[in-house]
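Just one chain is shown here, as structure tokens, and it is the form predicted together with its partner chain.
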Amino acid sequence: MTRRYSALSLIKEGLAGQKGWQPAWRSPEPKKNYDAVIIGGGGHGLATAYYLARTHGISNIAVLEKGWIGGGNTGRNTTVVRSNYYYPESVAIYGLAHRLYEGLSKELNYNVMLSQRGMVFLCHSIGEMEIGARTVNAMQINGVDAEMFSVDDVRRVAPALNFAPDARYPVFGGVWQGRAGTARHDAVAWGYARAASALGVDIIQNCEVSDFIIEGGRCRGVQTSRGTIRTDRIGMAVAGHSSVLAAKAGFRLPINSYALQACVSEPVKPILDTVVLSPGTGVYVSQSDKGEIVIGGALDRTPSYGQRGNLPTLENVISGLLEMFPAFGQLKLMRQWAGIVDVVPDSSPIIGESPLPGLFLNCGWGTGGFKAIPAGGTLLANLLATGKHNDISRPFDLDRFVTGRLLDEAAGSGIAH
């Protein structure tokens, strides 16, 4: 029986047929009580139940998922992490992610292929340039790595760009993160799966909240598509569909669902092998390890929850792609989907205790919950084992919309969601 990932394993497993590999993590029945549980089982609700059972201890949990693991946001992004942020409280909770991530893999014994090829964030005016250097000094301020990049710098790393001086966007240089890259999505999800379910945590799919138990002002438990399940902790971690649960429990939030689109070419050998993000053209691109190339874009302009998208998103998309990479015309699209986002207004997420207490909150990432995945965990895991905050998670409480100290991201760094 092989419970343990490693070269060792794989040659043993090889020489025995095969025949000891276990199912990566349990599927079993709900119980009726549980010491926490936690709606959605993507990254942030995986993590969340990771980290509750490795560092606090706790592992009489449930992650409740409706459909399968890692199949909303978790498995639709465009898989980038970076932490180019503004304000130090985001630094702070990017920067905790990031750090988490470079050890991801050996922390859960399960590759996530992280791969930190570094991201150019482009310039394409003298304006844009002296922004992009006041990114860089508040970036290097608050502890995280940043350089400005000259045009030279940007041809040595992305050379199919298109540099043309008469170019609609010309590329004046950009900001440099050498240690953002790529993980592979489904990876995260998985292997946060896999560990958590090693420390006892019931993964439990195709069970579907439909209301809260509330009892005595507090939330007690949840009526599920596989019954009731009764607890005094909850952590949701819905993101698109966190104003659809709210509604249940009888509040609302400073949240609009749209819809974020993506799509892949088909294979190709080795072009780029950094990410990039046009600011004036509104796309990001890298190239996966399997050779698709990999697009993201703007949020669709009609609030919805069809994980669709529509066809006038996308041609933005892909005429700003051409503009930026001409030779990517040769290219065919091989996949197109899209994930619905929960969009703040002022781009920062929610972390904290919702207004029905008991009931806790990890939502409002926009288009950038993948990324934050480890912190998003840790900070849910620490409210809902302490019920308290701690000083990354903080500044990310709801209370921000009545006090009025917004961490207002878009306008900080620049971020479209």
Partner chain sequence: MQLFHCPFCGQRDETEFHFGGEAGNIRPDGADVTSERWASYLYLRDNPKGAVREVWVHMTCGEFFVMARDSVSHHVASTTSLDCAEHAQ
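Could you drop in the structure for the form predicted alone? We only have the form predicted together with its partner chain so far.
Shown below: the chain alone.
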């Protein structure tokens, strides 16, 4: 049962240094042996630990995070949740995540603040309207809620857009998913952390993996900044640092790491009641519950591990934003940041056993990692528990780069969170 606090008690607790609050999850010293170890304390790693304990009954688990819980991409994104992808395999995996998100607050007994306000992909020409119609048809065939919007429909859900006849990117219509929306990124991480801890999972922060223990050609544990930890099952969910850890394990992944930048404005009164993405400007935008305008754009194509923005990218993103919403030129920016995303050649994730037996992968989500957290955790947990794929994760195995059965979702996931 969740304890309720009055405003006065919250103020008193803050002034007292928060000494009267119980931690939301345990932070024990690491043990020498576990039944499973998850590297990465972001959304995917925490969800994996939770589903391993809840679904598969494996609770002797450690989640190892080199920094703090949710300090990576989980806390550095634009929080969009959607499942409007093109290929059946992608629809299956993102659709699973979307359905789990819809029940996640109840599942975790923690409000993740899912707001299904809808999302519209704008079309800026007759040709884009034709492609949009084909996309909607494919989505509907695959069981995704999708609708083709006219310009009047777009005006109804986003009246602040630039509908001027001489606009550089005129609005002809768009592709609409009504179930799409946003969720609170840190709440997702905290909810999974608390629920996993309650099931017996050890969440160990400030614990960096420096090497893998390999015996008899199989992964048998890890060397960390807090000592040696042995296990026969390791899941790796470290997003943009996947290639770094893969190198420590002795293999190479088809991944490039880039900084995906975003920024937010000062809070203002409600003006944007949905999520809007423009392929023409490369910008996507929504308004948070606090009133901030949340703005994202295309990747900075210079490989980087810097979790910060830069002025050239900011200039490109803001110029695109002002083409879409001229009235936003009056706003003041509050902050800018970046998440380190792991981009794969076909813009689809990698889920499966690595070339090192005993080490399993959950990576390659690129810009789509946040929306996929519940599915990524569910599928990696299944692999760790059974050693086998299910039908949803099988197409995303690393072996597709050998067989050539790629799933090119660049159009669906290239820039949008």
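Residue numbers count along the first chain shown, from 1. Keep in mind it's a predicted model, so treat the numbers as computed, not measured. We call the rigid core whatever largest set of C-alpha positions still superposes within 1.5 Å between the two forms.
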query: Post core alignment: residue 404 C-alpha displaced by 2 Å or more between the two forms; finding: no
